[in-house]
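Taking the form predicted on its own, here's one chain by itself in structure tokens.
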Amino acid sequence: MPEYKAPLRDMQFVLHDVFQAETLWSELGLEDVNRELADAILDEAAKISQNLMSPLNRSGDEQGVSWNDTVVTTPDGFPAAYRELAEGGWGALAGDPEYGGQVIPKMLVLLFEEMSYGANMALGLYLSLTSGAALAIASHASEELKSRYLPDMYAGNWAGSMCLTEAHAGTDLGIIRTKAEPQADGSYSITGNKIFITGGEHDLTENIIHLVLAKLPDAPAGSKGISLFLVPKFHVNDDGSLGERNEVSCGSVEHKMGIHASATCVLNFDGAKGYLVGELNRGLAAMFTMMNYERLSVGVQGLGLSSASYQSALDYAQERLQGRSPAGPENRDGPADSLMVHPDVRRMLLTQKAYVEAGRAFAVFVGQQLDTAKFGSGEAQQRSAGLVELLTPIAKAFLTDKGLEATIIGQQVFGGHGYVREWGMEQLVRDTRIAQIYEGANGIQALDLMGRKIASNGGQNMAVLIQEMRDFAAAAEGEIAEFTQPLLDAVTELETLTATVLSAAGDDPHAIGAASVEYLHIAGLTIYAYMWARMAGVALAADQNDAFYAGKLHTARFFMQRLLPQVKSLAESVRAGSAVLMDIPVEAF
């Protein structure tokens, strides 16, 4: 069974050397968060992920959750581990300090999330869902609801869930049927059924706070009639103690391909008492606060699992003796050379390494924009808020697409051993797969990017990102041109394709949908090229005798020469237009 090792040096490199986080935090008025504190948090996060979470990963997968007459039991060790995480404050890192949260920048929180998911995705999910629910409550609920529910959520005594999906309505939330009927005391009676609810029921905490989308009887049709409600598993008395059980129950748990230790529940609301969060008929906007948080977090799931896969694949390739080097034996005293002598094994490992390390930098880059949008002011704040809108669907979809690709590659490095359970590689593949589907399937993320985030505003935020990448390349000097020129070529292609698709959309209603997935991947590859150019620039100025920096430069070259050229083929697919997709009659499929 693989043992997770937190990639601390690379995390510190990205945070401090590439993005100079301490300087940014000082500019944003977060002087209390310095490098010393950041490194201490990362060190403790590494210990908790390696020593507490990782040892429960395989056993949790094999045991899974169990359901018995509405009661859900998590695997052995999970309740105690969750309590330890809660007591350590790991669920309150980015919470509202007025109610017990901590003001920790998102750039740093994302790295903790990567470690937790890489070590034990199922256990990490319970924590992140609670953080997301608390964020939505802190952002939109009344002071009464915030003071009643947030302190215990931040303390880890209570967990949170988000209840959106219904059996007949997947992505199309406008047709949900769950009803909310106003009551004389100002509360609402919630009736309906929700499916695929992560952490909807479990034994980790004494209460679960559900955020539920529902419609009033006289609500407008479609998504404009959705409201958001807080529905506790147990009622909370005025003194903060728990009262009677609310009318919400778990009807079953799903039997899934992966994340077996995560309770994915069918929840039944039978006149449960709920409380309005935000404004009536504007619940989707309020829920998007949590959804966007979770979408970035899901992207980090793909990153964390692919990082774990790369670690194991690299260790295995270095130890496994198989065949001889094409250039002649290297391990002359042994029966064979290690897998590292074979070009194709190196191709696989470098592909993993290139995607993982660029993905980590990209995640921190998005965190940088989130921190500036939250704590900044003026033009910089507005600029970052626009970039967050643009980058969120890319982060969710591209990090998880490349996460699955990297975990499959890691399994391939192991050969037959990667297909059997004891090595842990097949679990990483199974666990990663869901990340492309939930919190908005990746095809939907691509439509969101191309339609809402680009076409709706003429590509304004994309133009800001493109200009930033061009400015970086223009300011770079010397040897870094080896990396900035391929970046500029990709940027030009991205800019040209943006204009091409926007132009085609004027006459072709299918243009955006036909181009969206390939376009998102072109954007993702271009952003990764930007990340590699930035990392290469730092590495060039460092000690070239240090294998860490040498590895950065070699991997940057591999990405630019072997992976970035995918942009060209994807661009041809975009230029092919929609006709080849839409002209074929349904009966011809």
The other form holds:
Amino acid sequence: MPEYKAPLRDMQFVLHDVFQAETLWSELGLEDVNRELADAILDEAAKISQNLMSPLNRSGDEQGVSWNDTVVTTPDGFPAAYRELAEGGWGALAGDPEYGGQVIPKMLVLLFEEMSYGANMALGLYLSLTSGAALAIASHASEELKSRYLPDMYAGNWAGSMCLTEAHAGTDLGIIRTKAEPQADGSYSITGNKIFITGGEHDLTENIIHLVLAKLPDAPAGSKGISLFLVPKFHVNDDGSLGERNEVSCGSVEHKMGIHASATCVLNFDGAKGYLVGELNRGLAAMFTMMNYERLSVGVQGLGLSSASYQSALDYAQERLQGRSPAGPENRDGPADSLMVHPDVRRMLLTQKAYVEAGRAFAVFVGQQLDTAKFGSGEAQQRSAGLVELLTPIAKAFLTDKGLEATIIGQQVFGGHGYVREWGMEQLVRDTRIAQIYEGANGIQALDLMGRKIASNGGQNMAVLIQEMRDFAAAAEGEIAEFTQPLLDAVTELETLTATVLSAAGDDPHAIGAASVEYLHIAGLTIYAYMWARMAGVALAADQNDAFYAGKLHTARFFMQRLLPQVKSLAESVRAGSAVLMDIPVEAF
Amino acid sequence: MPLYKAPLRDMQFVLKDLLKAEDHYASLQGREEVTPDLMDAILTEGAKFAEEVLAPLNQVGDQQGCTWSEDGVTTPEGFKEAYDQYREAGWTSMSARSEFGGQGLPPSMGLLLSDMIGGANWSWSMYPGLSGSAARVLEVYGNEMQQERYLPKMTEGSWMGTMCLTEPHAGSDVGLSRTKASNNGDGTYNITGTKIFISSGDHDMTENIIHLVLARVEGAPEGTKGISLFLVPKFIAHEDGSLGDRNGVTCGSIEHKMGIKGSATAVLNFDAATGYLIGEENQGLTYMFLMMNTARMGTAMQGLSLGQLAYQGGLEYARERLQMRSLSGPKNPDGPADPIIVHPDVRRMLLTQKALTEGSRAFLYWILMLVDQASHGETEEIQKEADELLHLLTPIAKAFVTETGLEVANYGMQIYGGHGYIGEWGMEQIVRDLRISTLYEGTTGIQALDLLGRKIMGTGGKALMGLTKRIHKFCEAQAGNAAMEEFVAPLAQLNKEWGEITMQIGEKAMQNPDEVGAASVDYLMYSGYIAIAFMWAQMVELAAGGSEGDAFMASKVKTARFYFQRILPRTESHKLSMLSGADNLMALDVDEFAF
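I would like to compare: after the form predicted on its own, may I see the structure of the form predicted together with its partner chain?
Zooming out: every chain and molecule, the one shown earlier first.
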């Protein structure tokens, strides 16, 4: 069974050496956050994920949550662990300080998230869903709602949930049916059924604050008629104490492929009392503020689990003796050589390593843009806000697609043992798999990227990113050309394809949907090439006798030579256009 | 939950139109003839059994799984009854030799059946599947006593067989196995050791289980050259076929796995169990290889069968699920939204499933014909040619079809959105069940080494030339056929490149032995995509000659076009990756991997 070890050295390398976080934080006016504090937070996060969360991962999977007549019980150890996490302040890292939150930059928070998911994704989800709900409340709710709910959510006494999906309305939220009837006291009476509600009911906290999408009886049709409501499980009295139970109950929990310890609930609202958050009919917009954070966080799930998978696969490959090196025995005294001598096992491990480490750098890069967009000002702020829009769908989809690939490889390195539950590798695959689906399936992310984030503004934000990558390559000199040249080739391909697809979209409504997933992958691979070139730049300037930096350079080379070429195949597929997809009549499938 | 429907139209198309099954079966020697009527009857009846008896047990089997107690392993509810029906209907004896009660049909018929029963319920299908493989080994290598005593019962299905290879420390590296055999001097041996990952190692479906066990005779040479094969029955069989004492083999536990939960994966402890030597001492691996080739084809079939199920499930949902509107205007204006099959990206997923699944069906069925020809071909020359191709194609079939099958299964889940992740919808079970197929019977990495090391380099590229020549001939014959140009041109170009790349890697491998392993998996996938392109090109040729207005034939051409334009370009990145050499893999010191 894998025991999670936080990859602290690489996290610090990315944060401090690649992205110079301390300088950025001081430019953004976050004087209280410096390298010392960041490292202390990372250390503590490592401890809590390794010692508290990781030991409950396998047992949580085996036991799962159980449902009995509206009551949901989480696996043994979860309530106590959640309390300890809450008391440690891990649920309030990025909160509104006026109500008890801490102002920790996202660049740092996401590294804690990576550790928490890598150690125990199901447990980590309860915490991050609560943070997400608190963020939506902090951004859009009235003062009264904020002061009544946020302090206890930040303190971890109450958890949060997001209630969007209904049985017939998943991707298409415009067709939801949950109703909100205005009441004389200014509140609303909420009635309807929601499904797939993560953390919708559980025994971790004394109260749960649901954020619910619903429609007023006279609301406009479609997504323009959706409003957002706060619906507490227990009413909260003026003095902050808990009152009566509200009319919301859990009808059942789903039996899923993975994240068994995370309660995925059917919630029935039967005239539950709710309070409007933000403006009427602006519910989706309010949800979207928090979506950028949530989507990056889901991407980080792919990263955290693939990092955990890589660690275990590497341990196993070093210990498992099987076969001999093609170049002659290396472990003469043993019955066989370790798996590390086999080129193909190395190919698998390096694929994991190259994706994990580029993914970590990419996630921090997106965090940097989120922080600049939130705390910065002027042109820099605007530039970052544009990049956040562009990069969020890539982060969500690419990190989770590569997450599944990496966890499957981890399982493959274990051979038959990878298929057996007690070894833990198959759980990582099952748990990661959901991240490609929820918070907008990856196909939806790709449409968001090409349609809303690129086509709707003529590719403006993509042009900013492309320019940044070109500028980096132009400024770098010497040995780094080995890495910047393939980067530049990929950038040129990305730029050409962007123009090709945008021009085709002029008279073909399907051009974008036909290109989108491959295009997103091309963008992701190009960004990873950029991340590897940046990391290689730092490594080249450092001590090459340090195995850490030597490993970085080798891995950068591996990425450029063996993984980046996927861009060529994907580009050819994009160029095929939409006809080849749309020409087949439905009956002929 | 998707209930399997045998894709009979496509099966018939591939068998009759593409592979000329009628001529094929008429030409085979030494086996009962499969007339067109008989083939239809077997496919129709097999489909019925798969759909009506086995498919309904698929989800139950996953939910209940097998249970272990000291008295043995219990299979999920309904499994034994289904097996009794299967046995009584005579399915276990189909490809068995007639002198032991079998129907003597060619081996391909058994594998065609396994495509259907595997799609309906893979876990269940493993019991008769492995048993058949064990019986084939005995048919070829068992002595008269062993054949007479065990084969009739195995043929009629009242006893089952297993293969016991893996030990905790010896998986891919069978040469390390430690299970011992000491000669009792009376023609029997005492077998002692522990085997793991033994599929159907214990169960309640039959009264006896016949284990084929790899073990090392005392004093045998080290490594793979010192391994012998033994027959170890769970109950000792008397001469008259009645059961005697319980042998010293017990099931210590069963594994808790990601999937195929209805299949018992056993730890077997042999404690001085009585065993009978099969063939000669130290030849065990050679004998096992006979069955491993068939078993590898059986596993390749898992990628196809479950891929088919995932495609059926994905398609059904995509036609029914209403979500959003088509960007070219509503297609279901009276409904609240359009079915998701109007969205280009959903189509991309479905067409990827369809193109890979139908391409793989043609590819695998072609290999099944080669299996028949290799042992029952009309002339020695035909046999030899088929055998060479079979050796080359088997590792590609096993690894490529299971790897792409997993992709197909994951798309099935993805099309369902959140519902794909929920057990009751059945799509995630397909992924879990299929996931084992790239691991067992030799992992993808091992297949790739077998292909590039043994089958390509080991024959100096000769085996590959046999195939590229065929493809070349096909392309030549299409010259001037304008309708085929879009398929033939890229196929001919890749076919040429295939040979060139092989030469390049061969040259590099002479300098550096790590080059083979460094290129192998990319090489295998590259080869697989070309092989499937060859199949699609042949199918297009047939479909183009089909009648106007036949949606089935029209969809073949369009699916082929999708394959050539959107899937086949993957060869390019595999090529670049494998040609990048071994240095980028081998340069890292072990301590540079992680911190």
